[in-house]
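Here we start with a single chain on its own, the form predicted on its own, put down as C-alpha cells.
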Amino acid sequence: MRALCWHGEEDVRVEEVPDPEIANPHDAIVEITATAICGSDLHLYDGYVPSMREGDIVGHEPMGEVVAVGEDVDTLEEGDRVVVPFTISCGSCWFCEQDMYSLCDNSNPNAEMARKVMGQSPAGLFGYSHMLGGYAGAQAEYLRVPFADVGPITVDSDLPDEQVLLLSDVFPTGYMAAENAEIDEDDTVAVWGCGPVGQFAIQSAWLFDAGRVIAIDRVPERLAMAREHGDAETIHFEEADVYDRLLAMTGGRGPDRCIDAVGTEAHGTGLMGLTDKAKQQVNLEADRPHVLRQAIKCCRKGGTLSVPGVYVGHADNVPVGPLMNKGLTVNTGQTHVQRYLEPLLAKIEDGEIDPSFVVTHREPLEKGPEMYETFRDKEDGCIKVVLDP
C-alpha cells in the first residue's frame, strides 16, 4: 500500500509499504477513505517528538471502511463505515473503566520506555512515536486497528466524510478542552491558538454556556475563522500585549477560564520567546511554554486553566508561584476520545455543529509532503488538511 512515512526532520515521503494484517483476534483492518494532518503531527515533522524511527507511518485522524475483522471482534463487520479515534484503548483496564481512555494501561507495548520519561505510561497512539507504542499511522491506504471493539464508531448516516472525520481527534479534543475548563454560565473564556483544536474549543465553550469567548493568534485566516464561525472576539498577539488587552477587556479581573490550544511550539514574543526557541534548538528544554506562562499570568484568581496543547517534555521558567498563589485549577491530558464519540456524533447528525468548517485543503495522499510544509508554514490560508488515499 501507499503510506506517508517519516524520515527525519522536515522529511516525510509517500512510499510503498506492506499492507497491514490481522495480528490479534481483536484487530480490524480499515481501508482509509479520508485522513487528516493534525497540528500535533507537525511536532513530528519538526523533529521535537523523541523515539521516532525512519520509515514510521504517520497520522492519527482516520476514517474508512472495515475490510477485515479478527475472530474475536464482536461490534464491527466488513463493510461498516467507521471513524477511528487516535487513542488506542483496551476497554477493560481500571482507567478505561473510568472512561479515561487515553490513560489505558494495556495498549502501549513500549510502556517501560514511556515510564522512564513520564513516570507512568499513557495509552498507545496511532503513528506517534515508539514511546507511545510504535503503531503504524493512518496517513495510508489501510490501517490495522487494535482493540477494534473499543475504538471505532460506526457511522450509519450518509453524512460526508469531512463532517464526521474530525471525531477522530480535534473535535473531541476541543470539546474536552472546554469541559476541562469547567466553564460556568456567562464565564469569559480565553483560547490561545486558533488552529483546529482552538476552533473547536471556541465552538464547545458556547455549548457550555460561556458568556464571552476571546481568541488569541497571529494568523489572519485563523482569527477570521474564529470570528466568523466561533463568534469570538479576537486578539492579534503581535499587535497588542495580550495580558494588558485581556485585563482591559475583563475590567481588570482576567478571563475566568483559559485554554492553551497551542502546546510545545508556541511562537513567543520578546526576549523570552527567543530564549525558548534557542534552548529548544540545543536541547536545553523540550517545550516552548510561552502560552502556558501567559495563560497563568492572565487567568483570574481562582480560575481554571485547560491544556489540550501537546507538550513533550520539560519546560523552563513556568510561573509556578503565580499558579499556586492565584489558586488556579489546571486540567490537562490527551483526549479520552471514546468517551465523546457517541454524544458528539449525535450533535453532528442533529445539525448542531458541522465540523467540516475548519477544512481548508483537500488533497490526494501523494501531495502529503507538500501539504505538511504548507500547513506548518501557514501558507495559502491553510488551517486543516484532509488527504484522500
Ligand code: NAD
The other form holds:
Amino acid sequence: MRALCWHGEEDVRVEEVPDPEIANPHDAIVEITATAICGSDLHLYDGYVPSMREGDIVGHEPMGEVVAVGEDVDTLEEGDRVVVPFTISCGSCWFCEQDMYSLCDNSNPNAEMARKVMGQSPAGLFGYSHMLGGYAGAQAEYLRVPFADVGPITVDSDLPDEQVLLLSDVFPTGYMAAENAEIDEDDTVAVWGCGPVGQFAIQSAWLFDAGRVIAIDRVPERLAMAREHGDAETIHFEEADVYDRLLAMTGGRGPDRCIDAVGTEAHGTGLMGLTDKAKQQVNLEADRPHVLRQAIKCCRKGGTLSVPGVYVGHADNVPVGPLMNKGLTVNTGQTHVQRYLEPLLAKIEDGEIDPSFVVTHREPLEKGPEMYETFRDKEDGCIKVVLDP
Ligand code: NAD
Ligand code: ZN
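Show the other one: the form predicted in complex with ligand NAD, since we just had the form predicted on its own.
After this comes the whole thing, all chains and molecules, with the earlier chain placed first.
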C-alpha cells in the first residue's frame, strides 16, 4: 500500500510499504477513506518528538471501511463505516473503566520506555513515536486497529466523511479542553491558538454556557474564523500585548478560564530524551511567547487553566509560584476520545454542529508532503488538511 512515512525533520515521504495484517484476534483492518493532518503531527515534522524512527508511518485522524476483523472482535464487521480515535485503549484496565482512555494501562507495548521518562505510561497512539507504542499511523491506504471493539465508532448515517472524520481527534479534543476549563455560566474564556483544536475549544466553550470567548493567534484567516464562525473576540498576539489586552477586556480581573491550544510550538523545551533541535530551543527561543507562562499570568485568581496543547518533554520557566499563589487549577491530558464519540456524533447528526467548517484543504495522499509544509507554515489560508488515500 501507499503510506506517508517519517524520515526526519521536515521530511515525510509517500512510500510503498507492506499492507497491515491482523496480528491479534482483537484487531481490525480499516481501508482509509479520509485522514487528516493534525497540529500534533507538526511536532513530529518539526523534529520535537523523540523515539521516531525512519520509515514510521504517521497520522492518527482516520476513518474508513472495515475490511477484515480478528476472530475475537464482536462489535464490528466487514463493510462497517467507522471513525477511529487516535487513542488506542484496551477498554478493560482500571483507567479505561474510569473512562480515562488516553491513560490505558495495556495499549503501549513500549510502556517501559515511557515509564523511564514519565514515571508511568499513557496509552498507545497511532503514528506517534515508539515511546507511545510504535503503532503504524493512519495516513495510509490501510490501518491495523488494535482493540477494535473499544475505539472505532460506526457511522450509519450518510453524512459525508468530512462531517464525522474530526471525531477521531480535534473535535473531542476541543470539547474536552472546554470541559477541563470548568466553565461556569457567563464566564469569560480565553483561548490561545486558533488552529483546529482552538476552533473546537471556542465552539465548545459556548456549549458550556460561556458568556464571552476571547481568542488569541496571529494568523489572519484563523482569527477571522474565530470571529465569524466562533463568535469570539480576538487578539493578534504580535500586534498587542496579550496580558494588557486581556486585563483591559475583563475590568482588570483576567479571564476566568484559559485554554492553551498551542503547546510546544511557541516555547523552549529541554532536557530528557529530546532531539537536538528541541534542546536548542531552550536557549534560542527563550524570548518567544510562552503560552503556558502567559496564561498563568493572565488568568484571574482562582481560575482554571486547561491545556490540550501538546508539550514535548519539559516546559521551561513555568511559573509554579504564581500558579500556586493565585490558586489556579490546571487540567490537561491527551483526549479520552472514546468517552466523547457517541455524544458528539449525536450533536453532528442533530445538526447542532458541523465540524467540517475547519477543513480548508482536500488532497490526495500523494500530496501529503506538500500539505505538511502548507499546514505548518499556515500558507494559502490552510487551517485543516484532509488527505484521501
Ligand atoms: P495548529 O498548529 O494548527 O494550531 C496552533 C495555533 O497556535 C496556530 O494557529 C498558531 O498560529 C497559534 N499560536 C502559536 N503561538 C501562539 C501564541 N504564542 N499565542 C497564541 N497562539 C499561538 O494545531 P492544532 O491542530 O490546532 O493543535 C493545537 C495543539 O493541540 C497542538 O499542540 C497539538 O499537538 C495539540 N493537540 C492535543 C491533543 C490532545 O489530545 N490533548 C489532540 C490534538 C492536538
Ligand atoms: Zn491529532
